[in-house]
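First comes one chain, alone, set out as structure tokens in the form predicted alone.
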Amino acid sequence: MFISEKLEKARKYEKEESVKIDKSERPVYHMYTPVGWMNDPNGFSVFDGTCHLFFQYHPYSTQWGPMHWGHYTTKDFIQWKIQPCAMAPDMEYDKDGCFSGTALEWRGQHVLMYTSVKETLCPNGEKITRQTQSIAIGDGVNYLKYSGNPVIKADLLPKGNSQVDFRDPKIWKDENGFWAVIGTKDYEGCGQLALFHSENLTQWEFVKILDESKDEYGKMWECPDFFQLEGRQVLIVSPQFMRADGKEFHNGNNSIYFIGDYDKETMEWKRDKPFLIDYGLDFYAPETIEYTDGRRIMIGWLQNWDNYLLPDGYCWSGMMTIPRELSIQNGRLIQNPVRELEKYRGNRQTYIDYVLSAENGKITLKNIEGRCLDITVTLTKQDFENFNIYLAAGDSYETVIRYDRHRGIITTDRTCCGMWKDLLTERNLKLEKEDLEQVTLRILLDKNSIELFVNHGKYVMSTLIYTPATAKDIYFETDGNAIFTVEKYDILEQI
């Protein structure tokens, strides 16, 4: 198969440079970029019995640049094997970037659909950008871009829709053929999702505008995902330029979901109200897969565009969340770490109904420490105003999870995690009344991140912390009286 000069260069660079990075910098059980920059997950799919995950990739620096597609595979969602860079911006129609997209298996081949980006400089000095959709077909390692690319152009959209913001196709197949939903903007600059149909992957027709923001939930809707789950239909989008709405949505880039119903024959989609997917500081552009055993699994970019955090001197930037199993309960999307993580747990330590009072001050519990942990804290009796857990603590470092019982607010605070820049350090989550009687906090702690799953996955908060590995103490504190249970496991690098 033909390998372009640009792609060969990227493959050679990542192979040579990735091995130079100190392993002690890397997370233990989260997927990360081999070298350079990583953002959105792409092409999350099963091909030939193996799970593939691609990602937005600029190998040559830790800043966003001309987008490539990096590539990993996994058999269990915990151990990831790097594959050679899958795509580079090496065609005239995608010379300025291979942006986000998705993938599927068809007739023994792996089909990638992505946004191809081309910028043209006009004689008058004006720069014109066009985003189109293209496909590449491969064998799980090497991919050949279709000679008839791009296969979907913005001129198929209704009159007045943006020719520039037209990206991030979600592709799927059913008994009626191939479908793609793509983010775009209407004539007023508000986000829309355009639905397309094809019989053969190469010839597409516009069907309808499936949904639209109407300026209620941000502007451009990036990285849409649209799938069935437990008899309902779920739409995930990542809106740009949202404004805060209480504690449910924050300013800037969000990732939200709608649960509703979809009639495949009439293509009618009716949705309920939206919710935030992740209430933490670092989460964007999630993508899901229907795995071979029927589970719907989601992974997201563990970073934030507007609040970029990276220590000086690092040669890599970007990691993904733990893959999460999705379900629906009482109209909410429930997220929990993939069950495969349990195979990597060891050194179990428990404390049942431990009694803590304000007079004890900040306390540690024997064998409850470390930086690669799966730890669950369940508050069984709450006679206090505030309960705090200090993670990755030591010397002057700590990241705090605070629970304000009377206000029903959980806060993650990384002010003292070791940051040198004036970035956003706190984010809040407000619990619903029915969640207050018993609060369960499951914390996945890795070298560079904290993922907090509240009340069995009803809420999630993801936060980067690049804290020195020597800071591994965990403290508990309350201003009243608390009875709580702790179940801790170390996450082992090998099983």
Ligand code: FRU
Given for the second form:
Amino acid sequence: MFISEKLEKARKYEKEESVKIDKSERPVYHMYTPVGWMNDPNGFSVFDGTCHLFFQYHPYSTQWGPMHWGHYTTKDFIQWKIQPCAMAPDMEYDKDGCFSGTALEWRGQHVLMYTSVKETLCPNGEKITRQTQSIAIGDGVNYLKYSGNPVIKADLLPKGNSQVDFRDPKIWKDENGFWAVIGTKDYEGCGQLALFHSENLTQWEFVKILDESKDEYGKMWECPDFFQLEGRQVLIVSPQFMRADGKEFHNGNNSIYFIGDYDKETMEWKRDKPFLIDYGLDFYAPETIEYTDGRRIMIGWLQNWDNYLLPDGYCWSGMMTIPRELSIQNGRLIQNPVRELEKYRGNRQTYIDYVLSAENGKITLKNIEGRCLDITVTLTKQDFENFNIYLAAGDSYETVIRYDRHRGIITTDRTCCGMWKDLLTERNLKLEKEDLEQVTLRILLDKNSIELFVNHGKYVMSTLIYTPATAKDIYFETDGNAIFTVEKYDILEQI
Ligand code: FRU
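Output the form predicted together with the ligand next; the form predicted alone has already been displayed.
What follows is the entire complex, opening with the chain shown before.
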């Protein structure tokens, strides 16, 4: 198979440079970039029985740059095997980037659809950007870009739609052929999703605008996903420039979901109101897969475009969330860490009905410490206003999970995690009334990240903390009386 010079260079670079990075600064059970910069997950798919995950990749620096597709495979969503870089921006039509996209298996081949980006500098100095959709076909390691690329251009869109913002195809196949939903902007600059159809993956026709923001939920809708789950249909989008609405959304880039119903024959899509997928500071652009055993699993970029935080001297930037199993309960998407994580748990330590009151101050519990943990705290008696858990604490560092019972608010506060820049440090999540009776906090800590799953996955908060590894204490504190249960496991590197 033809390997371009650019791709060859990226493959050589990642191979040589990734081994130089100190392993002790890497996450233990999350996927991370081998070297350089990583953003969105791409092409999350099963091919030939193996799960593949690609990602937006700029190997040469810790900043976003001309996008490549990096590549991993996994057998259990916890251990990731690096594969050679899959695509470089090496064609005339994608010379300025191979942006996000998805993948599927078709007739024994692995088909990737991605956004090909081309910029042209006009004689008058004006820069014209065109985003189109292209495909690459491969064997799980090497991918050949189709000679007829790009296969979808923005001129198929309704008149007035953006020719510049047209990206992140989600493709799937059903008995009626191949389908793609692609993010675009209407003539007023509001986000829309365009639905396309094809019989053969190479010739596509515009079908309709499937959904639109109408300026209610942000501008450009990036990275759509659209799938069936438990008899309903779920739409995930990551809108840019969204405005906060009380505590439910926040300013800037959000990732939201709508649950609704989709009629495959008439292509009618009706949806309920949206919810935020993750209430933390660091989450964006998730993708899902339907795994071989029927589970719908989602993975997201554990970072955000604003609030970019990286310690000096790091040669890599970017990790993914723990893959999460999705289900629906009472109109909400429920997310829980993949069950495979349980195989990596060891050194169990529990405290049943531990009684804590204000007079005790900040307490530690024997064997409840560390930076690579799966720990669940269940509050069985809540006679207090505030209950706090301090994580990655010590040497004047700490990140606090604060539960304000009267206001029903859970906050992750990383003010003292070791940041040296004036960036956002806190984010809140407002519990619904029905959630207050018993609050369960499952916390996944992995070196530099905290993912908090509240009430068995009804709410999730993901946050990066770049705290020195020596800060590994955990404290509990309340201003009243609390009774709680703790179940803690270390996550082991090998099983
Ligand atoms: C989302 C995004 C996508 C785009 C990619 C570029 O984070 O902006 O819309 O395809 O990143 O890297």
